[in-house]
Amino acid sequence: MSGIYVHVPFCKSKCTYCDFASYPRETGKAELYFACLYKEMKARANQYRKKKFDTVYIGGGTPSFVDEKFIVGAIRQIKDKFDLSAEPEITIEINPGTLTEEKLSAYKAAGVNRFSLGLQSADDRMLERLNRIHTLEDYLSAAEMLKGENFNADALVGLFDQTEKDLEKTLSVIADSGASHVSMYALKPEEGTPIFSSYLNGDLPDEDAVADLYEFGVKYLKSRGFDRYEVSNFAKKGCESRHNLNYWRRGEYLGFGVAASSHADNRRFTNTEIIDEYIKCILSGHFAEISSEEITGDEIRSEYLMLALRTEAGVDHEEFRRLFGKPFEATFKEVLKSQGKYMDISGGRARIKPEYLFVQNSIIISFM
């Protein structure tokens, strides 16, 4: 089955990491934008009338800051446009100090049933120095109001003078505050952010300290039991995102907005990062892609082992066959050879040690 994701580029204020398209001097045009993402999905839906979908992710930006009438009209028009699974998955991005009681009433109503929230340190002082708009108090008033419900909390390594203490913190307050699922994310400072100066400068910990953070955090969020099952995604059995699980299974998607991507019928596209020009092309009648491509043969192949090699399943050997015609061990010998300290094929599948996944990249390379 295929997943929906919808942006909303609004929030209150931008973090210093930030390099998403979100927007918080243009919060006065969300009545118009929504009104295009409702049109821009009828005319999605026309296209895919035929397509099952088994997820729906709402991310940003930050959803949670504006008006949930917003979110609640945007999950109708997809239930009401696409061909939705008996019981979806619908996930909501939340930044803590921005839920309520009446948001969370209505987005349960509306249908949602996975929540994301944003908490990434559980220091104050290094929360202000990101631009966070919350506080760790706000986190837990966040979290004991999501109490029983499926949720993921964010959590960020490579921070400013971040040790193994202040990491164990973070993640330890995720675990005690009832998430089913932890996004562990290494930062990576992007030329155009403001935090991007303090990589220049030497302000933020090497390679090197954030690979031997990580690796702490992975051994601590297991002994939690939150089991790694992609890179930066640890789950209680059985709370894996879907929604995120098709992604790396090179599933399809429609992605709805500003900056959206999908991936349908072998063809990536990709939306305006520009919130004006997303809104006149869809008031015109007009897609508001700025790039198109088809993806054919050896890509399709390439982002396959790509995806699948970043997660704990890695690659069915049986599954790499039916899609390609080949058998993956006589078509990598060689790879497989010169990577082999690095790789575990057993069990019918091909898969990076886990210890050796935090630096995968290098490892997929030989690969394509």
Second form
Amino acid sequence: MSGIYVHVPFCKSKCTYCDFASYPRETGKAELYFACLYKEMKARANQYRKKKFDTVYIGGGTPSFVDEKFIVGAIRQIKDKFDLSAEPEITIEINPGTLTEEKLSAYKAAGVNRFSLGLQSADDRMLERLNRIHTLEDYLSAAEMLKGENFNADALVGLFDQTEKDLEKTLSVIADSGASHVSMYALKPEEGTPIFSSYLNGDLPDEDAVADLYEFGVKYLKSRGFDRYEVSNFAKKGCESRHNLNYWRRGEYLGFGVAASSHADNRRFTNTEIIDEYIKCILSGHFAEISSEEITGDEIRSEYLMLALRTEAGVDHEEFRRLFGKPFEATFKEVLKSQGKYMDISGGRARIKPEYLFVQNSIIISFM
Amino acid sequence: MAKTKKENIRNFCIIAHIDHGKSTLADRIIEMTGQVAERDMENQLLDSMDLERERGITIKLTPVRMSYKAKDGKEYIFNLIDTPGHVDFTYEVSRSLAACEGAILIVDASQGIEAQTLANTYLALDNNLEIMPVINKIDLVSARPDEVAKEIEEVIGLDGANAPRISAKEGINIDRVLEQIVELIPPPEGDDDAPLKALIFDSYYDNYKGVICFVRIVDGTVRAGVKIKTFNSSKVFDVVEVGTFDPHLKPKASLSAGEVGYIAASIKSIQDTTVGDTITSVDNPAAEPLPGYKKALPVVFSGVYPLDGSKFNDLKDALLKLKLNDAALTFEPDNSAALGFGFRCGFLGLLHMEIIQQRIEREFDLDIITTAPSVSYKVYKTDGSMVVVNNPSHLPPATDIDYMEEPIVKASIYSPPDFVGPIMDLCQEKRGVFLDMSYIDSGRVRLLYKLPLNEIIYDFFDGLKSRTKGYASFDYELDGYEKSDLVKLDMMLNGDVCDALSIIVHREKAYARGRAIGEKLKDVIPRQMFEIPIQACIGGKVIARETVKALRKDVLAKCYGGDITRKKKLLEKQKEGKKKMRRLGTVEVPSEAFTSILKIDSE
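Mind pulling up the form predicted in complex with the partner chain next to the form predicted on its own we just looked at?
Then the entire complex follows, led off by the chain already shown.
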């Protein structure tokens, strides 16, 4: 099964840590942009006629910021042009400050059945500092509207002066609000974002403090019934995101819009992140790829492992042997001698022990 | 056999303290004699190694031949051999001196006489050279040529009044220098018909021609076709080509007595021609070799290991090739528990060590690990025998040692009087013993100190420069051995002694040094999956401890929007970085850890 990703690069304003493709000043181009998206979908649908899809993810930017007609239109195009399974998972990212009853019922009518709320922090002063456009109250009323729905909330770890108490408040708000899924991310200050200078100034917690906070968060979420199934993702039983699991199983997906990445037929390709360039390409009848890479041989295996080892489920021995022709343990006999102690190899699976998930890069690179 | 004067030849070198303008004057002389068209000149023509240009210093000697039409109407041949200025390369200087009759001594018009000015002058005097002083940089606002001329007379005892006052940079009064070369530097003497005696003063390996020997013909004549041999080797070679330097190799029919040039004889093995050896002809051999010159003894030793253990033979080839024109470099195979197979190398000093290290990495594209430098200690054992140890891991067990001796140097430091206090503090910290202090003039003081060599090889020079705002200069000569209370300081990483990090140090310094190394290692060793104790110990007793905390966070954030390619690249980069590390027991150590302990200021 495969996924479809749609990127909506519009926002009311830019958060201080954001280095994703989002353009607060370009909202006037929404009409044109979505027309291009539809055109790109049509072209890809012709290219990958035989593929079946099981999930749709509408991310951003802030998809809930643009008029709901665009979202409804995009989903209609997808259903029309692609072979979508009977019960697809369709997710949309929502900024709590932008959700209305009208929008929500339009999304639901279009088939959206999973929602992702960007809370980040339950502290209004922190939200302001991050230049978020919403308040805690906005979140609570959005969650109220979503009562009974399958929804996720995002929480950030590693914010200014963040304490365990602060994090506990954010996570308890999320749990109390009825979310079925939590994405808890450690903030990564990226060069070129406003928060990067705070990082350089030493205003953000250091590696150890972030690790302590994160450990605390994992325990807290566990106590509230959220199991960690990937480094940063936690869910109530049965509520894991199918769309994201597909990434970690090295599944195929098609990405539409600026900066969107795709993986199909062992080729990975990514669109330009410049909105005008994207529009120009699509309008002139071209794809807007700026990079494309064929994945072959050992690299397939490296990708497979780097992704699978992010998850709690880890590597399935049976699947590994089927894909790569040789048993996992025999392939990595030498590596396991040094890395084995950080792993749990049992029940036909190899996984990184939970306490080492946060230092997994050093382990994973030995397998690459 | 009659020696005749080669009236139209002048062989000379230029000696100076570092930065006094040696290479610039050499360039100017070459330019004035029209050897190289100005447009073809790269700055500082003789400094041909990249490293030399970057650092603005001369390391190797490079000869060049020029012709000059003097005011007397006659045409002269000049052979100029450039020399290094740094104290580490005194030996190289002595090599070029042996091929010359005279030396131009440059003194900076604002700085005056510095440590190496004097050291090199003494070397030249030892070699019976005619010394011709020149006062350079008169274009500087701070120039004080009258005072410097007086210094030359009073401190060195040369004729300062007649010294040309020049600016090599601006090309002022260079013609005076050229005329004085003709007037003051004696022509070489030699007999063209006597048995061949050619002194090898340098050599290098050319991929097409084999070993190129740089020679000074003292007696006789050599031309292509002649069979030659050296005194230290029994092998016979046919001369393929002889020639001079313009400064590139320029073939010539023959070289005869008094000339400086090169000989190529399809010599394949680097070991067959030692610098300092004498070449003679097989048919009419000379009875005795030339005296050569004092062999340079390495004073600083360190282990050099390939980062990738399988590159041992490549490293060996690199060292052999470097040794060809750097006779002062010594090496022998060595084996470290931590680093595997490598070489114990001997150097003239720390700069020499650093340069060899960089040349291996650049010219031979090898990644290497250099261990902490050591000097040579004399270890007297309880059974009455004595061993010389320059590798801390070869030190006999403490119970077998009666006492140890360490090498001592006599150091002269030149500085403006304002800095005498800080200099004395520094020498005190470095276990120095005051010998003497004298005024050169009202602006300059000369301090004499006895210092242990192992204190100098670390950071003495840096310390001196920083405490005197760069004004002090420094030179030293070895002055025997003295009994000393020395101990072996071991560093343990995660409980295992790492032999590559062991040093021999004075007992009083052991604690401070152990702590400083520990702190440094803590900074350079990246956090790993487990906590790594770093312990400094003497004879199993821990005297200092640091800890590299376990890695807490090493994970790629959000696999957002499926951009897996970028994540993969990041992991691949991390993996590349890991390859640059050396695994010692359970710990991954970056190669800079070994050299970083050099840069420790022991305060």
